[in-house]
Amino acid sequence: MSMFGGFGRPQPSSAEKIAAAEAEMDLVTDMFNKLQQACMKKCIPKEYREGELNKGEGVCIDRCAAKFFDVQMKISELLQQEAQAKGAGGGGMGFGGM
């Protein structure tokens, strides 16, 4: 059993929540805005010709998306690892799960 089992860790209270989950919110919004800023400058042509998107078009937001995705994803796991990393080499008594 761990030392540091979280048994003296305060529960955050409703102010700390809503300011989680509105900082949560920012984020989405910024990862959105970026994704839509992104994949309209490299599928979207600056002139519109015609009010719905064309096949091509709809193919390249669909892969730009799944890219940006992608991409997100791989950064989380390794700012997640870089993390972990730290937090066990803070330590001094090496690696392992035990």
Contents of the next structure:
Amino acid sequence: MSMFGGFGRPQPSSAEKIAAAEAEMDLVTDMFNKLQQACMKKCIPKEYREGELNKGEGVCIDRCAAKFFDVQMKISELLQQEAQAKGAGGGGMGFGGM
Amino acid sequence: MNGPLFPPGGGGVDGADAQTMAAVRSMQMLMESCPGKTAVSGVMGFALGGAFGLFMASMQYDTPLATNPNAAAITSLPLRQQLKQGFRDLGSRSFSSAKNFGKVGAIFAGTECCIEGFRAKNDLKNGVMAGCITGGVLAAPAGPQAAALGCAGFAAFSLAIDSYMRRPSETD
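Can you swap the form predicted on its own for the form predicted together with its partner chain?
Complete assembly follows, chain above in first position.
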């Protein structure tokens, strides 16, 4: 979630910086919640006897989180490629073509 | 509040606390790792096997010594020497039993931990597979049939014990 590459834009004002930081915080929290829900649903069975994670669950959560991030990176790469292709094709049409 | 940027455990930890917490956590992780579990299981199996072997060996002395073919060699010694021989015999039997139990415990715990780490699931199949491998490895010197029998037997035993331990509790 990096800032746009500045083509000589003026420095963002403090209000803009705060807004950008808030937006980033929202995104990160959202991603964290989604990741937590997805991996909890996948890895933790509905019936359990103890509070600690046993080895199987720990390994499952590690793999789930790694896969989540990999999927996210791959999808953002695909989106970028799509956007570039659409942009090169003339006119940003949004995501209607999908 | 749970969130990605809020450290767990709250604020106000000074350096010493953080260090002891880190040490405790690393100790916990060591205990829960596969080598840690193997070692703990091996040691506990050794202790249990030693006690069991001692018990079983001490029950061997209820038959009169006269029927033992080596009796003449033993009873001719003074009492102190006889006792020493007896204790040495007890010790060696208990030690061999301890070694066996220790091996069983270590191999079972190690393979179960590895299988669980591989499958990323915690259910009964891990114990069954680990039991089969343990029984097979222990009986392997006696041939393939004995290994198959040992695998099946130990797997069934492990399944029985695990399903007993995991049975739904009566208070639920």
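What we label the rigid core is the largest C-alpha set whose atoms superpose within 1.5 Å from one form to the other. Computed from a predicted model, the values in this text were never measured in an experiment. Residue numbers count along the first chain shown, from 1.
In the core-superposed comparison between the two forms, L79 has its Cα shifted by at least 2 Å.
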